[in-house]
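Only one chain is shown below, in structure tokens, and it's the form predicted on its own.
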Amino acid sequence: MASFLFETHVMGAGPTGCMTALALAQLNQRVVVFDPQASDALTARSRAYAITHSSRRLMQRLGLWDELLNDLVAFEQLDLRDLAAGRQVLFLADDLALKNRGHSGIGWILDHRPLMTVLLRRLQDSPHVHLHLGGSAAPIPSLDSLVIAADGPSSPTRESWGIHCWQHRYRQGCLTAKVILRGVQANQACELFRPEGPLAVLPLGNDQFQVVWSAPMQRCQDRSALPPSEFLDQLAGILPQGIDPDLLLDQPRAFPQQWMLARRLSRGRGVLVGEAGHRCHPVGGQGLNLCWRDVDVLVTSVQKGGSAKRIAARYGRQRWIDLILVGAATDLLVRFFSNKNSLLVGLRQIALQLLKSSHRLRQLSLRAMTDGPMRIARALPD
């Protein structure tokens, strides 16, 4: 494949920035990657990601899937419970009709450290990639370079381009922790809707689970500062009967939650990918998958050719619908389920009963979670 006529600069070497750089390097594009953090710091975060089939397909195209297969923990069941409404829906892999296509999971959980280790190694080994990590000044792009801002929600690159954002900060914060639990099946993920906010329990293998616990921000901060025994006691008090925490494996982290969308996703030769351009509530595990769909669309735009400005403008137009629909869907879920309003509780009981009794509704729901609301009525390709 012939090389493209311009160089690409990726600002930010997190999971989305690295994935962008790797995807473009496989097109024989010369890619310069900059991040002020060194590789050790980029790898060290204690968190895990929910991986859906849209991300699985991208990872397979880039040759990452087999390399990370031993680190991916599949879940074939998704246990959704509304604790205030007293309703439960169990989603199975059959609801996605994927068992005969070689992928039996609804999704996978992937820890940050092995993901970043593989991504950085692949970038270091690529002859098309020049890594600049741990420095204070980014290399200066040439006048015809495509510049990709993947430097997070407080993106200094976005600010330097004068792009403003629509945003809403939730009263809820989010607390993440890794724990050992008893009473949860190894192949099962849980999403518990509670009046103070949703609680996700994600399998990491060997009875280890990532807990993503939404609650008012001050409560999250207070819980993150508790001694391990008191933290586990509070967690035990809100988990469903039969699920018991045994051991806290890391230091819980609390951080604010917000919906954010940049008012434009491109300017001149620059584009915003990942959390530099958007954020949504973590309910449903949409965050990283939404970011990696940015990568997919950007690569397609590059493949169609044209100048850096034309590629940037094309990408900016194509990403809007998915970002708006996912942001609206996650926001609606949180507002609808995070309360004890008697009218809404009654509506939720009806909605969840319909979901429980209808394979078609469960299928549509999982497809929306897997590929975004735009593809809700489409069959998933292999």
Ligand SMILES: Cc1cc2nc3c(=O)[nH]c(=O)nc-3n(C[C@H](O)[C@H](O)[C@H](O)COP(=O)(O)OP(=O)(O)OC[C@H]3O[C@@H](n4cnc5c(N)ncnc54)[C@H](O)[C@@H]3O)c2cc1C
The other form holds:
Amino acid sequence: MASFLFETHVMGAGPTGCMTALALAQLNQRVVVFDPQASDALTARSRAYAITHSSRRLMQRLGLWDELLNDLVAFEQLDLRDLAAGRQVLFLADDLALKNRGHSGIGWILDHRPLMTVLLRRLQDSPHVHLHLGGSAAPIPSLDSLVIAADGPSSPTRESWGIHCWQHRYRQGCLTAKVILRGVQANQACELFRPEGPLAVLPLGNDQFQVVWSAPMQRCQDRSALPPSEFLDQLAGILPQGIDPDLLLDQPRAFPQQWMLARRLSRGRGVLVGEAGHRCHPVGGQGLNLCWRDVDVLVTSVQKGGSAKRIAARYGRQRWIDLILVGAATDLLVRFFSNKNSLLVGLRQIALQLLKSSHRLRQLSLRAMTDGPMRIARALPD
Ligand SMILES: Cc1cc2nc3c(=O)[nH]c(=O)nc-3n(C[C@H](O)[C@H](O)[C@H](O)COP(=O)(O)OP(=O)(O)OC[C@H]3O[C@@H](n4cnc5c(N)ncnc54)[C@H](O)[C@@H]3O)c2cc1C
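Having looked at the form predicted on its own, could you now put up the form predicted together with this ligand?
Okay, now the whole complex, with that chain kicking things off.
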């Protein structure tokens, strides 16, 4: 294994920055982490992430999986419905050929709070990590440091490096809320395609679910301001028959949605990871998994050795295909399914019927979702 002479600066202690710092610290690399938010604010976000197998493997390598096992809610079924086309496809864990591998889920749902609590504690305990949280000024990196921008979609570091982005702002926004639902199995996630946008229902355990509800932005904002009973009535009105919302558990929040890709992912000794480099629509729950595949590739590049500049350039080259394919796939899904166009509805009926009747097609779709479109031809590694 290569030996490291330089220090690494991670700008941003969100889920991507923390994961990067932890992975590098495990290589005995000295890591400085800076975030203007204090640890309480960093853990406070009300959000749940869909975790795929690519993220599961990274968490296992970093020893996080067992520690978070009680907080990971596995879903063994994914119920996909197109309400305008009147079609339903049920994906099962068997479609991923997971039997006897000890991982029963198609994926898992993990709440932001336990994830960040464990990540920040592990970073605090590491002798290789220097955490600077809640301050106003970042420590100055030395001239040979690798600088990792993990400071989110509006990344001030990316701006300061003069890296521009390609971007497309969706007309759709999305609203997130935690609710208690009746009529959904605790081990089931749902993706409902509706003409106004997709609606994901993600299990959090104990009848609690996170809904990620896409619709025109103004409608999301209006819904987020509704009194709880009216919000639940509106949600009840669009959920399939037999699924009933009982209680709203947090304040619904509306977010704009965009596809964004930085025009370059490295500059000199600097790299962009996570949402500092890319964003995609939340359909299919790809966001954080894509960010963590950045971490995986960056750490492999560090292990291969060389100067900070060489490591950065190698990382920058290797991430393109996955980012472009996932961005294109999520964009296509949203455009194809969010309408009532009779030609497209007909095509969707055919496509979903094929998916329903073919185990192989379901397997390829799940592999693309869980490991990225580049790896659909390969069996899922352990
Ligand atoms: C509504 C919604 C639902 C989503 N659902 C899912 C899902 O189901 N599954 C999934 O995988 N993903 C989902 N995502 C995407 C997911 O939230 C993001 O992919 C994830 O938060 C990206 O993490 P990050 O660490 O890259 O960025 P962030 O979480 O944005 O963290 C960036 C950090 O940088 C810090 N920072 C800001 N400025 C500076 C600075 N100048 N210097 C240093 N630090 C700075 C910030 O304080 C912050 O802590 C969703 C996103 C949205 C909006």
